[in-house]
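As a starting point, one isolated chain is supplied in structure tokens, in the form predicted on its own.
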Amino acid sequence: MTKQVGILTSGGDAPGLNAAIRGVGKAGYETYDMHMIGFRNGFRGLMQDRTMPLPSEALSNILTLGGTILGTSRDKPHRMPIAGKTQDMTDAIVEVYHKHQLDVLVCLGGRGTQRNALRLADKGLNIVTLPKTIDNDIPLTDTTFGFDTALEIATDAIDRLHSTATSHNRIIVVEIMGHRAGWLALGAGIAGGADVILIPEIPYDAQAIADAIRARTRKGKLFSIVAVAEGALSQDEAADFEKARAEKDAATNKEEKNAARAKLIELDKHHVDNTVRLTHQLEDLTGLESRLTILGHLQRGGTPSGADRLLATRLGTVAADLINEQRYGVMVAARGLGAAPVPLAEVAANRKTVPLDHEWVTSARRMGVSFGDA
């Protein structure tokens, strides 16, 4: 009996999404008796029943494309803005799932997508997910598709910025994506030869960074590259966030919880311009001209790398295998050269951050890279 497979992409776009769609679809058509239907713009499109036919021929020539042919959004099934109000649209999504007589829904996305997919699985829907994010912060998988391409882009940017840094004896600060996890800034910083790397997992002190840069100057090195994850925090900021989160956890009533949430929101708003402030601080503390480059969404765009195409294809074809075996409620995780299903509940409950003793951190420290701590 032909299996009806729905596919959607959710969250931020990332290189490799189309390769993953193609992997699921072509394996489904060529190896198993499956029929594919796409839903546009993530969970919102699923709720609105906005479909896109995905016959085999629609999967041709998409392997090398960046972005996603299905479109995406960050809407959550249980908290979706509708007519000016935030509403729980989970039941509407369940209705659309059954309307199309789906045997399974395949969700491609990051940590938010994994959590939202779990909510649908808890409603009785058959779900399989794939790990997509340039942040590489999804647990239980060796890596995520999108990360390798973003790493190449960020590394290339640092390579190019070396030229102007050396020509003008400047400090060049490069802001790299990574709000809660520092994998991308850490990897690009090491690969690009950054002298200072700042990640969310290691709160920094601006004076310590300035001291490290001045030490380079005394050795005759008249420029410095500072790679900063967008979520990197000063030690004072980290303490403020920790205190606010502790207050939220300790809150015993709705009023206290709302006050703690409001405080966290304000801290987040203030942090938005953190890298700008840090650049000015370093110029004041060192006396060296400092310039900031924010890579932003540039890191998400363009043709996916060969490694991301390969990874997305591998995981996509394994997803088709699992669907054929009726193994649901799982994420397809990369494991070495293979892949394995892991419980979606375990994925949704955790985040993969950079361990302080990770070999990348250790290697960088041995080369004299400063992380802005003592």
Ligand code: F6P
Contents of the next structure:
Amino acid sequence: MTKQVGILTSGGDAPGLNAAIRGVGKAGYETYDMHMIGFRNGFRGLMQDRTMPLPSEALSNILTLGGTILGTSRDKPHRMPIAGKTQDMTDAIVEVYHKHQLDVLVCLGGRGTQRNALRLADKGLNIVTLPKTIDNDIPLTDTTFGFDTALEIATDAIDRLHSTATSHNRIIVVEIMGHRAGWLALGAGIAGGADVILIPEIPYDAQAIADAIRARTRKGKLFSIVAVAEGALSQDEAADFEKARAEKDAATNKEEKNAARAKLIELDKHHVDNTVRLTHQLEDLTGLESRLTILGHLQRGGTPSGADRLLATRLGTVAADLINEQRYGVMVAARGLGAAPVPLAEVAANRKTVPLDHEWVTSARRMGVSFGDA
Ligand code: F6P
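Could you present the same protein in the form predicted together with the ligand, rather than the form predicted on its own shown above?
Now the full complex is given, and it begins with the chain already shown.
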């Protein structure tokens, strides 16, 4: 019997999403007896029953497109803002799933999406997910689609910043996305030859960065490139966050929990301008002119790289295989040249951050790159 397959994309867009939709869809139509229905704008569109027909013709000419043809949103089934109120819309979503007589819902997204998909699986829906994010912070998968393209864009940016930094003998600070993980800044920092790389996993001391830059000046290297992950924290900030998190964990009543939550929100708000403050600090501490470039959403835009198209396509086709075998409640993880289903519950419970002894960190340190920690 024909299987009804619903597909949605959720969370921030990332290059490779359309390649993944195409991979699931083409394998579903060409190899199996499946029918695809798209839902627009993530879990919100699913809740609103906003469908987009996905016949096999709709899957042509989308492989190279950036973004997502389905649209996306950051809405969560259990906390959806509706008419000024946050509501749990999980039951409404379950109803739409059954209305369309879906055999499975395929959710393409990052960490938030994996957690939301698990909530739906816990409600009895058949779910298969794919790991999408430029942040590369999803556990149990070697990598995620979107990461390679963003890495290329950030590396290219660092390459370009080198010539202007050299010409002016300046410090150029470049802020790179990655949420609370340092993969993107670390990878692009190494690939682009940054002199200082700051990642959330290694809290920094501005004085140590300035010392490293001055040491370069003494060797006749009059410019420096500082690659900063958006989530990078000074040692003081990291201590403040740790304290607020510990207070939240230790809270014994609602008031204490809310107060700790409010503190964390305040700290997050203050963190937004962190790279601006660091750039000024480095200028003051080194006496070198300093400039800041924030790459922002540029890193998520445009054509996916060949590697991301390949990864998204092969993970997408494996999703179709799993649906055919009725293996649900799993994410399709990249494993070497292959792929493997991993339990959603395990994926949703963790974040993959950069281990301090990761070989990228070790090899950068061996080359004299400063992480601002000593
Ligand atoms: O998760 C992908 C990501 O691009 C992060 O790197 C970044 O912190 C976040 O999304 C930005 O979110 P938004 O697009 O909602 O501003």
